[in-house]
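Single chain ahead, written as structure tokens, the form predicted alone.
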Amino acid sequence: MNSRFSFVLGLSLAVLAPQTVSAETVWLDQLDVRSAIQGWGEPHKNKSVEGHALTIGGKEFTRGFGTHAESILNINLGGGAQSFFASVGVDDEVNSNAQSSVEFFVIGDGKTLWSSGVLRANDAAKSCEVELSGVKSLTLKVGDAGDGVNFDHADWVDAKFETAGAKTFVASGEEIPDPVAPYILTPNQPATPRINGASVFGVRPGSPFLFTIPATGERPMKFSAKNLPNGLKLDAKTGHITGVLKTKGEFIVTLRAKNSLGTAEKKFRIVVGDQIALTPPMGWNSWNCFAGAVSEERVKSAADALVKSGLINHGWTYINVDDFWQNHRDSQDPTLRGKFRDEKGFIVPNSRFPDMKGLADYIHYLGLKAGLYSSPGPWTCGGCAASWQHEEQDAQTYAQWGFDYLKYDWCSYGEIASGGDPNAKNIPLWGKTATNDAGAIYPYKVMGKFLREQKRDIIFSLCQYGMADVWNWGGSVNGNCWRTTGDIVDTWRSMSGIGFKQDKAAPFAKPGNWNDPDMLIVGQVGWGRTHPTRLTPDEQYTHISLWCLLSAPLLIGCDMTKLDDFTLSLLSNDEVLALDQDALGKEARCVLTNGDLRVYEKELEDGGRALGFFNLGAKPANLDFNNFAALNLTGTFHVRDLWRQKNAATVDTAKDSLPLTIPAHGVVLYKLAPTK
């Protein structure tokens, strides 16, 4: 999900129709809270934003709303309201989770009238009382505390509003930003072939073999290849080679694209040997636009949108299918509801997958490849079948289907890690933390080792947020990636708390090995209920340089059927994921601070550097940049403007400088070469 701790359904941009009160005190729950924007779950009014009954530092409450951080409920007093009451805290669902930590916020006409300060698990319930006279609008957040949003259950309760009289209250989750226009900086593709994406390409012996050529220009093309090794073929009308090699060793291959107006060529090194996804993986996840509202036919919708809209030409490659493939524990949703299990103890999809391996071939038809989500423990993250004492089964139905990546999600085994019932039917779904290293990294040892005795290559990305310092031993569990973070939501402190935060698992990132600071929130993001990112353009500029940078994977998470050019624009642009998909895997780390600049040097396959200046403020920042010693750069360089692709100086280390206009929260991206 976004991977866990996150179930996130509840995001909307809908003003809800008006409710009218006649008695002088208006409940917040007799307002539409579902509205709210928020970072995990579904809001519930009356109840916890799992489900259940209210309850903080072990006080129930019969009346409030369950949210999750950061979380927004907006509402449109009009100035008729005389003052609002509550009572805030963390619900004690969150099992006493010491990463359980946020702060209520009552905003009101963009001023904060109060604060309620860091509440963690088990603090006793805190009073509101808030004077709104002459407010007309009132703002309801919920934010993170500054340590991420896992096991931030929130509750506002007893909350109500006095008034003088009946009056109409509108609750909408709509955050109105100040208008930002989105600008693009990427150019127009040219009609002449160009071949985009990695230069090297890693495969087991004895597995399929499935690459598409990404590459741009006008069709039709015609694709070829020399040096091909036996064992492969090339569809010279797709660009997809296919095939089986059976031995180890590398092969240097030419490949090429044609068409009315050129030809371009490639160098391209095929590794047939032990280690796979030599560069970050690349592709969409159905979790922060469809949640638990995912299907077969979402899927395939997306899989034919990156293809329609020219991402496959760009090494956009994996199509995922997060958390509620499988049958739910308790959903009263009938396409949730069926066995688990068949009779030998297999997985059994729910009825919006109807045939598993027919998706997989479906996706693999358009020269994409196919990912499945799961769990160590009992139950995924959103309460379905999972893979608990099934692991080899499992392992071996992924790869019978066809599948070629898997995000195993921590989850419910937390409860098994620290001593719980492993078999109780209401074992919570996101449980504690590892204790310990031996407890973090045995699931997945177990699940790497059967992945690995497959026919097939499949990525295995662990997705246990960081715990145990899991880069010192994901690659032991033949692990390809692993998430260094907590989740990520569409708000600039998310973002840049997670992404500006990855220096300490730098050194450990190598082919084969990637550290994920979780997946992309640009686009139409929503976790159910979709809304255009909260992320501003230049923030968005920031996001995508930086993932790149730092080699990580890169895995969108919008609905791909409502791409817009702005969004086409982050996502298709060569010379950036070109730094993503560098050979050398080398991760970017920060080299210089200075007040809110943030520099940060990525070594490449080439000999060249890449920096990218970025701007922490508020306010844009302008300077002459001559501080080349702290990045150990002497000598002279061409410099090259990565996200207009064009170059933009010539340097001399010992006498001269770089003008920057970096925007706020915004980026400068470069790229030097040195002239000799």
Second form
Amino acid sequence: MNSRFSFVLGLSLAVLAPQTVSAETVWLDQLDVRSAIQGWGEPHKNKSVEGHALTIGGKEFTRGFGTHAESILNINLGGGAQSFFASVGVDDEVNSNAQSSVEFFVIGDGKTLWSSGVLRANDAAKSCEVELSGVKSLTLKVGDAGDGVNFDHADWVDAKFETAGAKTFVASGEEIPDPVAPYILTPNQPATPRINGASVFGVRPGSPFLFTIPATGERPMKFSAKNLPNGLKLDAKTGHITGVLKTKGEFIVTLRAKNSLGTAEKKFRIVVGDQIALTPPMGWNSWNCFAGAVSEERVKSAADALVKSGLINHGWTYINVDDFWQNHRDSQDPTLRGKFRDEKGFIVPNSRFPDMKGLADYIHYLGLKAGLYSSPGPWTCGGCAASWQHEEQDAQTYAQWGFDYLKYDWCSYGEIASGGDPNAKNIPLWGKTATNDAGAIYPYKVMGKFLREQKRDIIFSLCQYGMADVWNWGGSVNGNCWRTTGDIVDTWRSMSGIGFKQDKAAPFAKPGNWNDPDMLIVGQVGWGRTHPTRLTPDEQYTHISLWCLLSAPLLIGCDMTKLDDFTLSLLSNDEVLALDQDALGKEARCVLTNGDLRVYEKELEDGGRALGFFNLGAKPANLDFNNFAALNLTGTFHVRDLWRQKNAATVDTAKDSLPLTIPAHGVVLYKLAPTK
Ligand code: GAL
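Please give the other form, namely the form predicted together with ligand GAL, since only the form predicted alone has been shown so far.
What follows is the whole complex; the chain from before opens it.
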């Protein structure tokens, strides 16, 4: 017996009464078991480690997790599970090999709650029942029983949690930080007026102008502006600036917001020219919460909530409808069935969206902007009608309805790009990627051209997951932002895996062109069936800090009608958001890696530097940071803690160090401003 595991012997096992009934069953195979760390091969859901049907002692099982010793799967239960049931054993695929010997362990908050004893090839599956009430972090472990890992193919079968309502848990091979309750760092907003948001705004000559002055402070508030160019007017009550500017040029305007407690002013630069999206777009998108269950009502409620929650006062602007506003090619859902296009070839929205122009008008009336989604292939990624061979008509339609943003995916175009029969009935939604750069670029060039021809500023967002190094050419096809990655989900692995791998594209970000590491996963998310984000509070601070440092488009992905105070605090910290919206438009890069520490640095328009000190480890980190040379910093700086909106220190890089306490998977976000 391996000495590491001998301590479990003699522990009494908690066995459950079989009739325990609970509100929800969460199967182990519903979690991300592929994130397990193991000694050999790949972890599999519902299959053995070699990919065969799960079989123990001659009996086949359909559900479970096939792994290999030594194997670790950590599950963040957060106290939400009541019990765990499974059967365990060596998979028959080892063909009676005498070297196969394993031992299974269920470990809760560091204590072994159950162990199987040594199991060998051909042994019958052993059943496991463990009481879990109050357990926060669970580890499912398979040891090698002390004789090395050879032929230790191990199966957890029929494995499930009974819960009192929890619908899912996060699983990970990595160590999970100790649970921390949400804690709010963003200070309350003052009642006196403050003008937030970007200090620059781009518009094309002749396009309708809409900008809402984002200002916090007690209402009623009266807005005014000095040097507003001819052609624009400001609504003093709402702060909406509208109109049209006919000729190219630059205007420096002074925006003013006044309430009974005081007056705030801010310089604001309007640039009438070719480029729009001079700062990364900020808003909401329907996909990460509603996915295929989006509807006009839900979109309007999101827009209402963006205003009512006050997020509009921090610069959040776009309300974007993702996939499923069109009719579907084969869905059984009657609300998604109908003509794809009319006799003239114009797209027909599905019955959940009876009045697209009305929807855009509604959003504009609130001072917000509206966005839509399509794909260059015949079908979107969800299988709805898309733009292939109707690109010009679609661009015209979006403009005529009044939409201001188009997210343009890739799905079902791969077949066409690689020379498949474009008229084939069953063009796969997924499948081929572009076979050459020209094939990858072409569909975006087409749509980019037609969008530019409209008399409306429509942000063009390319959603092709970074194929063909899109950052090299996205701007040349009129793209304003482009995804650099596949889809994000609300796990540490997904978010950190994407967020900390953006350096390659970073030099290509600039006003008008932004790298897009995908949408935000804070709040209630869930692609049709929402749950609170599975990111810990510190992981959420990391997520928002990193996306702002990266000058990423910020698209909230949660159910806006269910915003909680913590989520709201993450999305309304103006000093943090100011990094994202900084007019210089430089994307941060990782300037220092040391163990689990990553330091990101972003140059700012005012000569300051934003620094993100990230701790990728699962334990808090305490350090005295003095490697300023790695950040190219010399001199004396005021150090501002952006989340707390407080001055933290003044440092002289020649002699001082910065004491840092960085939470597990968390961040310390500072701005350094030269004292002179
Ligand atoms: C994916 C895209 C998602 C969402 C989805 C719609 O390809 O990355 O963000 O738009 O399509 O079906």
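Between two forms, the rigid core is defined as the largest C-alpha subset superposing within 1.5 Å. For clarity, every value in this text was computed on a predicted model and none was experimentally measured. Residue numbers count along the first chain shown, from 1.
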item	value
Post core alignment: residue 331 C-alpha displaced by 2 Å or more between the two forms	no
Residue 53: Cα shift of 2 Å or greater between the two forms (core-aligned)	yes
Core fit, then residue 146 C-alpha moves 2 Å or more between the two forms	yes
